[in-house]
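Quick heads-up: it's one chain on its own, the form predicted on its own, in C-alpha cells.
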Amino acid sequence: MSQDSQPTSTSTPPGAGLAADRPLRVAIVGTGAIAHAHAKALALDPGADLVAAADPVPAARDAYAAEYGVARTYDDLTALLAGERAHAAGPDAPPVDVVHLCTPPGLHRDQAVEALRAGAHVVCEKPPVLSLADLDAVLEAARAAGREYAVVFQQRTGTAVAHVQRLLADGELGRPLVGICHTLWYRRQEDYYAVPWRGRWATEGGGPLLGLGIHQLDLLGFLLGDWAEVDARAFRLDRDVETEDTSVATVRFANGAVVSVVTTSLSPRQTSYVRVDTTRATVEVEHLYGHDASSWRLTAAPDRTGAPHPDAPAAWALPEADEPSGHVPLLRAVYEALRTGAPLPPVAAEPYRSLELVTAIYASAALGRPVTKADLAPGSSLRDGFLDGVEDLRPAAAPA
C-alpha cells in the first residue's frame, strides 16, 4: 500500500508548539554505535539541543553522556520522559521535542508511540517497526498526536543521488527496463550474531534482507518508485540462526521495470550495489555503507551508429557541489520541517515503501508464490509480520 492511502497526515501542523527562538530538545534512547552518528549530526545543527539520553547498561549511557556533553540520563524511554518534565520549555510543552530511537528494531513500535503520545517528534532508525500493522499503528499515533514519525533511511541522501532521481522521475534518462540490487555483506556468527536479539524472528523481525538489505531497496525504491510484484525465495546457508541468512527475489516495478534483488550476510568481499538499465543510460552506484559522487556512474546508451550520445552525458553530469549521503543530509533536513512546520522531506517521508518491500519477499518466500500489492492490502493478515518460509540447505555433519 503506498503512503498516500495509509494514515501519515497530521491533524495538528508538526510545527505547533515548537517555538521558533529556541533550540528544539532532543533526547536519544539506545546508545549503541548508529547512536553516535546522530549526536555527531545533531551537533552541527545550532538549532538542536541534545539534553538526555536512556540506555539500560548504565556505562554506555554515562559515557556516551560524557562524550556528547548530555546533561541528564536515565534508564529507559519512560523515565526519561518523566524525568525531563522537570526541565520542559513550559507548562504546555512536551518533555523534550524530539526522540530519536537508535533501539533494536523489536522496541520501536512501543517507544515510537510513547513518545508520540508525549507530544514529541520521533525521529527512528531502520527498520521502522517489524511489521506493517505496526507501522499502521505508529503512524495513526502521529496523526493523533500532530506529530511527524521519521524514518532514517541515509541511503537517500546526498546531492548525487538527489541528482539522479530526479533525471530518472523526469524522463530524461528514458523508461526503466531492467536492475540489480545487491547488498553483499559479510556478519560473523562470533560478533555480530552473538547480540542477543540479532537473528531471530521475535526480536529483529528478520534476517539481512530486513537489518541490513533494506537500506539498498529503500534507494532502489527512491529511485523507481512503486513496486508491483514480488517473487522471492530465502534461504539458511550457514549462520546459527532462526531467520534467513540469504535471500533472492525479483522485483516487477510498477513502471514495468524488472530488478533482481540479493541479499546476504555472507559475501567476503562487501559491496552495496544497484544498478538500472533504462532506454536511454546505465545507472549504477557501488559502495558500502555510504555513497558520494565518486561512487556513481552514468553511461549513456549508443546512438543509432553506435556511438555513445554526444549531448547526453554533459546533461547528466553529477553536480559539481558533491555532498555525501549519511545521518548529516537527512537529520538536517528532517530538522528544518520540524522546525517550520513543514512535511517531511522526501530524504524521511514514505515508510511503507521499503518496509512492504520486505514484506512482500518474505512472504513469497514463504508462500512459495508471487506476491502483489493487492495481497497486503488492508485487513490483511501478511500485514501482522514477517512469515518464517526459510529453507535450510546446510550440509549435514560429516559422520563421526
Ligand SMILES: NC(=O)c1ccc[n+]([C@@H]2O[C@H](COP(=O)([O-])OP(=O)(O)OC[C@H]3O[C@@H](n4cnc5c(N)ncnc54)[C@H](O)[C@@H]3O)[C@@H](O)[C@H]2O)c1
Second form
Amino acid sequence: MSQDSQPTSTSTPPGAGLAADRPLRVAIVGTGAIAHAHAKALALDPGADLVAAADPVPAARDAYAAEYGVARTYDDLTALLAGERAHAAGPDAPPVDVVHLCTPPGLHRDQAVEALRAGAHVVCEKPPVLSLADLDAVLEAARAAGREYAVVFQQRTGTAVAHVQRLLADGELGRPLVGICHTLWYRRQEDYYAVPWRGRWATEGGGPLLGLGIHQLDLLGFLLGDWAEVDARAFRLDRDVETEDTSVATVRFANGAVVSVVTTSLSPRQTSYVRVDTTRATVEVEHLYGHDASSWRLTAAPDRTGAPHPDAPAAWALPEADEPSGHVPLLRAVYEALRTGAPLPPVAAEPYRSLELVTAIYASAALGRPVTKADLAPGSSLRDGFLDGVEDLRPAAAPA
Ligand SMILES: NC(=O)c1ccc[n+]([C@@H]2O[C@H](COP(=O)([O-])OP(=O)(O)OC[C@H]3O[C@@H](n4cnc5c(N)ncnc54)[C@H](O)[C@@H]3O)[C@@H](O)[C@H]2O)c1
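Any chance you could show the form predicted together with this ligand after that form predicted on its own?
Whole complex next, starting from this chain.
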C-alpha cells in the first residue's frame, strides 16, 4: 500500500461520541489571517456551531470573537479544551467535536495530537506538519483516538477540478506526458517576511516551496497521482531568510509524466499555473489564489489537418454549474463526512503526497542527486525533516 492510500480512519467509528441530531461544536485555534476563511465557511453550515477560539494575542482573538459571535475565547488550545469540558454536549462527548488549526505550521503537530487525544476531529491548515515523521505521528494519534485528521488543500476543490480529474482518471484525455507547475508569487521582506515564524526552518519548516508552492504541487498530485522521482535545486536569490526563496525541480510521476516545477516568492507578475499535456489534449489552469471554470482550458490535439480533434470536446466541456475552489466546498465535504461517519472526502484526505513531494524536492536539492519514493520509505532519516540544501546566490553587493 502506498503512503498516499494510508487510511486515516480507525477502529473506532469517526462519529462515535457525536450525535447526528445536534450541530457539531467547533473551535478555531489561531485567529489570524486564514481563520477568517474558516469562520465564513462554517457560518454557511447550520450543522456547525463555532463556540470557542484560542489565540495568545488578546486583541486578535477578541476582534475575531466579536466578528463571528464566538462565545468563549482562550489563550491556547490546552486552556480551550479544559474550559470547553464544562460545555460539552454530554458525558461521553469531547470538549469540542472539531478543532480547526489555523496556527503557524510549526505548531500543527503538537496541537493536532493534543486535540485528537481529547477526542476532537482536527481540520488542519496547510502545510499539515513539518515532516513526514510528524505526519506519521499525527495519523497514528488519529487512528488511536478514532477521529479524523482533515487537511486544507483547497485547490483540490471546485466543480472544474472535479471534472478534469475525472477525465484524466477515466483516460478520456489519453496518457499524461509532460507538464508545468508554477507558483510565481511575490512576497516582500518588510511585511510578509517580517512575521517572525516565516522564512525559518524551525517555525515555517521551509520557504515558498512548503508555504506557497505546496498548493500547486497538491493540485498537480491530485490530477496525476503518485510521484516517482524528483531532481531539484533550491536557491536564496534575494530575500533575507534562512530558507530558499526559489526552487526548481523536475518531477517524474508513476504514470510516466514529467513535470517542470518552479516555485518562488520573487515574481512581480504573479501566477499559479498548472499544465498537463496528454496524448489527446492540453489541460491548463491559471489563477492566483483560487480557480473557477473560467480559469481552466482544455485544448484538443489537432488532427492531421491542424483542426481541433473532432471527436473530443463534447464530453470534455466544463460543467455549467460552477462552484469555485475554496474553503467553502472543502469544509462542506469534510463536515458531511464527519456527521455521517463516512471516510474523509478525497479533497481533504491523503496529506502525504504533496508533503512527500516537498520533502523530496528539499532532499534532492540538499543531497545533489535525484530522490525516489524509496528514499522516503519508513525508517529513512529523510522523513525526519527538510534539509537545508539552499545555494545562496545573492550578489555580494547590490548593483548600483
Ligand atoms: N489555505 C490557504 O490558502 C492558506 C492561506 C494562508 C495561510 N494558510 C496557513 O494557515 C496557517 C496560519 O497562517 P496565517 O496566514 O493565518 O498566519 P497568521 O500569523 O495570520 O495567524 C496565525 C495566528 O496564530 C496565533 N497563534 C500563535 N501561536 C498560537 C498558539 N500557541 N495557540 C493559538 N494561536 C496561536 C497567532 O497569534 C496568529 O493570530 C499557516 O499554516 C499557513 O500556511 C493557509
